[in-house]
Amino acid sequence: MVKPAVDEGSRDNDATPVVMKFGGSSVADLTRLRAVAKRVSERAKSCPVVVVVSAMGKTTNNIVAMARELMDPPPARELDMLLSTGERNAMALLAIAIHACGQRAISLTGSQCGIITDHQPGRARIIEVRPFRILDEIAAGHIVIVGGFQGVSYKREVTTLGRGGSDTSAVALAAALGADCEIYSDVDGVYSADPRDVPEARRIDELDYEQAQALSRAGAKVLHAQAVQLAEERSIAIYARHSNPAIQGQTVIRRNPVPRPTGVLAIASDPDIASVQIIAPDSGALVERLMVELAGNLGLRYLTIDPFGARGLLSCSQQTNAEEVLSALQARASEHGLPKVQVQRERAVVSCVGAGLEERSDLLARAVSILGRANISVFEIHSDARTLAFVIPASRRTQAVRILHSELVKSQGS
């Protein structure tokens, strides 16, 4: 029998909490998961720990890949059943090797603590977190493993937050204990760029949350979008952290960090987008309406609504159900009479992100010529007040990232 590593009466279970996220890199394999486990051991001699666990390694791809061998796309009630049992495997392992290092712990489900989410499968927002189970666990002394991306919708249906929701499930309960955030990775902070794409990307010490907001959404994977959202709905800080406790730097993503000057800041990229067109056969305002029922709920970035149909990107990257949204658009459109819904694939998106773009006419200009220079073909351009989004060929994505990082943000020192 494994005897507790401190008195049970050591701990100050009425300290402030602290929420640590590791995501599936950072519990890849028992070695690492171990480790996990002995960190989050130390941390919780001193306060209330919960810890929120991604699936282990490359798991949601495994699964996403067999479902698809059996039907494709996959229903999406059964893929959410199916994608939530990563996170369990992982947050029940982890609870094992916490107990084998003299700590108790107690795995939770989605569910079992409390988070709910609205129905939408493979994408569901989070509507509320009832904490009480936690706080029951705590004043239990144990720590508290929860499976991240994933909930239960007010229909009782299992669903899960889309990629990345992990740390929006981190974030959401941070908020319902009033805890500090941590995200662990296999990368210490945010970084200019990718370093995998970009070996001399510099780490960014503070950013905003509009800032953090339109990286993520631009493809950058230290942090998801909804959960940089809630952040700030709820003015929670977020320390983005390197899951080896020997690498010490990070990012800190709060309100009001130290003003930057207008210019990019930072070059992301996803490497997988579709672009979708539904082009109505008449115009007006009925065609409008129609336009929204079918793309309003698609969760289209650069979403275009006018009288002649409807455009927006699909982040089938950051979607594991893109292939069935997909599919029902088109069946939905033909079932209203309208046939031509265009999808073109093997498109990336390559954005600048930054601080007062709009207002920097030159950028615009000088990002163009830098993508014409190297003959890299650009289909659509959007832009606000954060980023210069460029959709090119998806075989041309990593050239991109690197010339722009180059000539817009190592040439200004950012």
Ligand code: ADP
The other form holds:
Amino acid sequence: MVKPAVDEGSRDNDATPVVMKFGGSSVADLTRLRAVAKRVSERAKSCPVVVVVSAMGKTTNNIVAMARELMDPPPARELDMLLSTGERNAMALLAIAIHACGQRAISLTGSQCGIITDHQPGRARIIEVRPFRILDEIAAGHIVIVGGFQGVSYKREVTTLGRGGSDTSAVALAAALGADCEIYSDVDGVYSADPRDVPEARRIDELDYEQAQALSRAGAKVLHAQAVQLAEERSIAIYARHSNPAIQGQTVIRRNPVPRPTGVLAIASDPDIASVQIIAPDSGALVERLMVELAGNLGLRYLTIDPFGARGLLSCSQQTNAEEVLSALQARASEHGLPKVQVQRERAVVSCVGAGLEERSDLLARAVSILGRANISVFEIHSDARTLAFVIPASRRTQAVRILHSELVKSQGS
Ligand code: ADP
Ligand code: ASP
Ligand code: MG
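Would you generate the structure of this protein in the form predicted in complex with this ligand, following the form predicted on its own above?
Following is the full complex, with the preceding chain placed first.
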């Protein structure tokens, strides 16, 4: 077979690089992977390119299911090691496809790229990026392909960053390289609701970091929440685009976009929530300490403490090791002599995300009445300046998203 000639065009290897991240759907099969290779190869003719890639298609789901067949929950360390292989597979295949396009590429794991994390298996946070190897490879004229969603902990274990975490790898690398961050997926930006749930949802052209983060935390998986937080800390603009170059729209996430009126900008939802309650009347500081510790270590959100105990919500869709978290919670509670832990599954959280919501009690009242009219039970309500969140039965999630979108988002003409 004839080896293709290397065509670097007019690339200046000292120019500012760009980070392009392609998610699982963009590389779901070899045809799509080749299309990404072609696009990256063209871009690399004008500037250095670092590509962050996710596991192909549903690979991550499939390998989690395999592990669970063997043991449920699987040991967290081994699960992280296994999960990291999905991205390794994709990165090497993409590098090979780029070679086939006549460019030089090299694939690197998160650990080889100096992505250092803390030691929380399944939901590690990036502490530092030491991009020396990437800089060396750029200087050597390579397109660098990085396996997303993974790093290495200070204990030298392979870690993963939580579901959807390749976005965070991309932002972290962009920050370390002083690069722009472009996130490509199967949708051309952030919409006023998941277009799969609400076909008439509209693209939001510009978002500030706080709104984007509130949306991601509420379950809009188009961007990973940690990625947006990191982008804000490091003042990195994120461009969310479609991986098909024929689809031209985008959402830019940056500081101070065009100011918006107060109100609901978008509806997001998290389909798989466990509502956790520790029943411990009059145990005061003990429950408080335990819940705060659990919230930090295990990822519980919307913590509430009252004289009867404490409660919080765990997102099973955003965390790969939610089952293990729940067992750890049971174990920690009984260690402290608090045996009554109740876990309610089959809950969803539907959130209205916007600006100035703390001044708009009318919107909270309207949302409650909209859900009430549809006979959707609301188990809990949590609100702050950017989010009105409703815990409801998981089976009613799509309907709740649709009616809240049609009555609260569309009516404002935003
Ligand atoms: P990737 O695999 O490229 O990381 P994801 O599946 O993580 O892509 O994210 C893209 C998906 O996010 C879209 O297919 C869409 O269904 C979903 N999504 C959820 N909420 C939103 C939203 N508000 N705007 C756009 N897409 C959304
Ligand atoms: N492959 C991982 C997941 O499916 C990470 C990512 O796609 O960003 O969650
Ligand atoms: Mg994603």
